[in-house]
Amino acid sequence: MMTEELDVSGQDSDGGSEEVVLTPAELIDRLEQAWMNEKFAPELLETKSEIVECVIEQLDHMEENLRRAKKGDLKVSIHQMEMERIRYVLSSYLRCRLMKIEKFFPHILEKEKTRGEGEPSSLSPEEFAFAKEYMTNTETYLKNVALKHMPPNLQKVDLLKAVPKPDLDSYVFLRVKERQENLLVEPETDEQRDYVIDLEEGSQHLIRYKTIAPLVASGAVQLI
C-alpha cells in the first residue's frame, strides 16, 4: 500500500531549490531522521514542512487504500499499526516543536528577523504566526498582570533577556552518517586547547552541540 513516489522540495548546494523523488519508506525515514534530531537538539531546527505535507498526503493515501481492502484481511490490520505509528512520530515532531518555540520565542523571532535572503527557515508560515500569536499574547499578559502596577521606569521588558536562549553548549548523542575529518573542538577551560578529530562513518559519539549542530543540519550526523 506504500509504493507511490512522491516529490520533496530541498535546498541544493547553491541554495535552490530542487526536486527529491523519495518512496514512501524513504519519507517516513526522513520524518524519523527530523524527529530524533528535533528530540534531541536544544535549539528549534529548521523546518521540514515539505516532509510533514508528503507524510500527512501518504497517510491519507494509505487510508484511501485501507477503505478499498477486504475486511478481515490480516494485511489490513498490518497497515492500520504502521499508519498509528506515523502519526504518532508526526504529532510527537510537531509537539516538539512547538513546545521550543514557547520555551524560546523571543530568540526564534530575532533569529527570524535576521536570517539572511536564501539561508532556511527555522518555522513554517503556521509556526511563524503562532510564536507571533504567543510573544503579543504574553506580552499583553504581562503588561495586565504585572507590569501597569509598577513603576513607570519598570513598565517595559526586554523579553530577548528574560527568557533564557536555548543551550548550545549541552552534550548530545550522535551517530555519524558520513565520515568528517578535522573537526575543530572548542575547549571547556581556559586552560585547554582547541583540537580537531575525525568522526568516522557509524561511530557514536557525545559531544558539545554547538560544534556539530552544522552536520546536524547537513544530515552528516544523526542525533541519537
Contents of the next structure:
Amino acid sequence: MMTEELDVSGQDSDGGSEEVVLTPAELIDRLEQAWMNEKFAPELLETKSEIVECVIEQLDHMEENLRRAKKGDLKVSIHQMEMERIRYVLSSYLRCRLMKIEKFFPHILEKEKTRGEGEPSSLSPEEFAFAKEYMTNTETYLKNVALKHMPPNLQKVDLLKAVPKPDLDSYVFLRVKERQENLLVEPETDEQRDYVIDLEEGSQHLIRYKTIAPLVASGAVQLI
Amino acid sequence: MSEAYFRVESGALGPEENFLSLDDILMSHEKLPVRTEIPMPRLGAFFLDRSGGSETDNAIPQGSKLELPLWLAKGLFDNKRRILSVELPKIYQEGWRTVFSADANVVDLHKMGPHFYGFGSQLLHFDSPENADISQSLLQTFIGRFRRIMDSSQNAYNEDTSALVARLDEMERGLFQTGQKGLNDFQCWEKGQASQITASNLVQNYKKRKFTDMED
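For comparison with the form predicted alone, please write out the form predicted in complex with the partner chain.
Below, the chain from earlier opens the complete complex, with every other chain and molecule after it.
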C-alpha cells in the first residue's frame, strides 16, 4: 500500500557498510522482527540502528506526502493510522532496549569495554552515553545516601556483583527460519547428557535462550 | 513495561540471592537452627542463656544450639564445617515432606515460614545429605499448588481475594499478583481505558504533600 498510493520511493538503502536495498515493506518487517526478538530475549541484543534510522526517514517521508496530498479524507486517515502503528512499534522497541540497559547496566558496560574490534556493539552511541550517565548517577546516589555514612572499609559497592546478571537460562519460544543441523543442547539436570538436535525450517520450539543465542543474532530463528 | 519503576526481583530460587532485592533481604532474615562446632569468644553477651559466664570471657561453648538468621549462617558456613553445622528446620525434613507429597494444596505455606520456596532453595547451600530430596519436594509441592494459583488469579476479577491468598507463601503471592495484574490490564484494555493517560504511581503522592505544606 505504501509504495503505490503515496509515491514514496520504493528503494531505501542501508546506511551501513553494505549496500542493502530494502523495500519499505521489508524494512517494516525487519523492524517488527527486531522488536519481537528484543521483547522476548532476556539480554540486550545487538543494536539495529540502521533499521531505526531508515524507519524514521520513512516516517518523515510519509508525513511529507500526507501533508501534500489533500484529496480524500479516507486515504489520509488510513495512512495516518499506519504511521501511528509504525511509530508505536519503533518506540516500543527503543523502550524495551532502554529498560534492559537500566536493568543490567554494569554488565552491559563491562561487555562493551571488553568487546573485540570486529564484534558488533550492543549499544548505539546515544544508548552508550545513556548507560554511562545512568551508572554515574546510580553510583553517586548510593554514595550520598548510604555509603559515605558507613565505616571506611565498607564504603565500596561492587555493582557488577550487586546487580543481577541477565538470566540466559530462561526459556524462550522460537520459530525456525533457516534449517539448522547438529545443535548441541546441554542437559538441564545432572542425569541427562548433552544431546544433539536438528531444527527444521518453520518448526516452533521452546528452548533455553543460551543454546540458541547465536542463532537469534544471525537471524536464523525468530523469537515469538 | 509501562511501569515507571522496576524493582529488583528475588534471586532466591536461583543459585544466589540478589544483593539489591528487598524480597531477598526479608527472606534471609528468617532464622535457622544451628549448632556451633567451635567455642565463640565474647558472643555470650548476645545469648545470655548459652554463655559460659564471665570467667570464660563470655564465650559460647562448643556444641551449643543457636538460632541464627540465614544470612549469618550462610556467611559463617564453611565446606570443612569448622564453625557451624546446620540443622534443617522441621518443614524441610522427612515428616513434612511426606505431608507435602500426600496433598500439597491443603498446606498453609504462609504459616510454615512465609518464604518457603526461597528459604528452601537457599538451604541447599549447606550441603546436607538430604539436598536431593529437599529439592524434589520443593519442586513437587510447587507443581501441585500451581494449578490452583493460576486458576484463581485469572478468574478473580474485582473481588476480595484475601481468602485465596491466605495460604500462599510470598513467592506464590507474587505469582498471584502478576496474574491479577495481567487480568486487570486485559479488562482495562477491553474497556478502552488503556489509551487514557494516568498519573505515574511514582508521582501520585506529590500533590498531596504540597497541599499539607501549604496548610502549614
